[in-house]
Structures are given as structure tokens and as C-alpha cells.
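One chain follows as C-alpha cells, the form predicted alone.
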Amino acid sequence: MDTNLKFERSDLSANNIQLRVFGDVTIHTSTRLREQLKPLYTTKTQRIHVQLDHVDFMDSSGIATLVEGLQWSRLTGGKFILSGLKENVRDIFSLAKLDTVFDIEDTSQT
């Protein structure tokens, strides 16, 4: 089990932040993802783009963490965008019908 989750944050502008995630997002690592995202949930941040192109596996705790981001975006009028989902991760979103509620881009481009 890989518990080594890494992040690469890019501040594209003062209110447009991109977070690239590297590793599996599981019950053992989702807290670290939450720690990276939570400070971004401010009224100053208008757009958070989470790139998942280096995530091979995500369990329900990872999805719950991303749902928090979605809730933040709906409360504040911000945007919470996912991109670069690998097929197995995209399948999880599809099975849970979350692919219809998240703003998911096919590429990792911003």
C-alpha cells in the first residue's frame, strides 16, 4: 500500500490555483489531500483545478475529500475542476454518477 502522497501546487494567479496530486488517494492518504485543499477554500480563491493524472487509485475517502471541494465551490460561487482522471478513477466517478456533478476536464490542461 502506497501511503506516499505528493502534491505540486501552482498559483496561476491570485485566485486561480492548480494542485497536481501524485499517488493513491485512500483512507490512509486522503487527510493529506484535505490538508492541501482546505486552506484554498476561501472567498479569494475563485478556481481550484485538481489534476489527477498521477493518481492510479482513489477510494471513497478520497472522493469524499473532493466532494468537500465541490461543496465549497457551490457555496462560494467558485469553480472546482478535476482533470486527467485515469480510466479506473473515472470509472469510480461514473459508477457513483459523480461524473455528472463534478466539472471534469479530459486533459490536464488548465
Contents of the next structure:
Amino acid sequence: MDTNLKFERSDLSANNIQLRVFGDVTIHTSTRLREQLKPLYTTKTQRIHVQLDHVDFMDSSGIATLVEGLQWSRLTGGKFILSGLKENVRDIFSLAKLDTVFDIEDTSQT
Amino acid sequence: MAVTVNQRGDNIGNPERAMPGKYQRGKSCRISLQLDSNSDCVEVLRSIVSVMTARAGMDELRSNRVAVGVDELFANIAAHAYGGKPGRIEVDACLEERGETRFLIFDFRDYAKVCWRGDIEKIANQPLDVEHLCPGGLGLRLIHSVSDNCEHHELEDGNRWQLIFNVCNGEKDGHES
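We have the form predicted alone; now please give the form predicted in complex with its partner chain.
Okay, now the whole complex, with that chain kicking things off.
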């Protein structure tokens, strides 16, 4: 169990941001993910790509944090993409019936 | 962080050492804990889940589902029943045989005011409203999805929650272990 969430942000262009997440996204760490994502929810950003290939565990607070990104994309017409989901994490999205609601790419490649 | 681990049944000892052991039919396997409703304790709880699911012979995916259910329930009690304030949560995990079927059961006991009188089944079966999704509601949905049964009982001095996982038959969505 990794309680120390880390991030690697790549600004591919002014309006195309890639954020790779390292660690477990839980009620105790999701605030940090939100802190990283929230400033990106502007009309200037067109594409946010969250890479989850280094996330082994995610609970409902982590999913809810990502739902904010989904809501942002629906409001602004921006793209909010998740990728690299491990089986455990994808399973939780599926159980929450959110796997078809999010734009989920199979690989972590952009 | 106050954690008390009390084991009854066979000698599990250190959870890490107990990992390779598998549940033996007819042999009791039970772990009891007293936890503070403090974030640090979740790590301990997760270790206990690992021990119990390994003993039950569950694969990684199903073990993760149990971890999610237990994690969500602990978080709900800490955040909503105790309102984020310190409180005691007692957890009793056991593998139980009922006829030919084995169950992994997690009992949660808290001493907070009763703040839940809803119907989990009803909440879980409501259409998902992504635009107004709240973390608490999503947590209950997940608890309902991963467990075979989730019950809440009001007590005079708190609450009792019971999460039951059917070890033998896979999850409700047909996943086979």
C-alpha cells in the first residue's frame, strides 16, 4: 500500500496536459490528485490525459476525483482521457459502472 | 494510532508470515482488531484483508474487491458516523463454513451515533447520475457491488455492519476465481 502519491506532469502543448500518477488513490491521497487536476479545468485546456499505469489501488474517492474531470470535459467540450488502467483499477471502474462513461484508452501511450 | 490484534483459532502470528497459509476446512480462522478511526489504520486493515483473502484462496482481483469493500466501509464509518473525529472501530474478520459454502465475513462495530437508515440496495440500484455523483454514494455502490451481502444494524450504542463474501462461487458479476 503506497500512501505517498506522486505525479509526473508533461505539458505536451499549452492546452494538452499529460499527468502520470504513482501510488494508491484513496480517501487519504485523492486530495493531492485533485490539487493537481483542478487548476487544469479551464477553457484554455483542451486535453487532459491521466495515466494510471502506476496505480495499484483506487477507491471511490479517487474515482470521484476523476469524475470531476469528466464533468469538466462535458461542460467545456475538452477531452479527459484515462489510460494504462491495471486490471484491479479497471475492475473497480467496471463495478461502479463508469468504465463506459469515461474515455479510457487501453495503453498509456498518447 | 492504537491497534490491537487479537487472534482466535489457529496461530496466525505475524500477518506477513501467515500469508502463504491456506484455510483448512473445519479449522477456524479469525482475526479481531480494534482500530482508531484514523487514516493510519487503513494500512493495518489492508494487511488483514490480504491475510484473510490469501487464506480463503482468493485471487488478486477478488482480493482487491474485498479490499475495496472493507476500505470503503471503514472510510464511511470514519467520515460519516464519527464525522472525521477520533473514534473506535472494532473489526472482526473470519472465514466461516455454512454447509458446503465458505464465506469471508467482516464485522464492523462502531460506537458512533446512528447516522444511516437508508436502503443500500435501493441506493445501489438507482441509475448512476454522473453529473451529481457524490463520493459517499459511490462508496456504498462499490460496497454493494463487491460484496455478496452487506447489512447494517442499529445498536443502542452504535452501529454494526457486516460484509459477506462468498468464497466459493465467485463474485456476483460472474467472475470466476
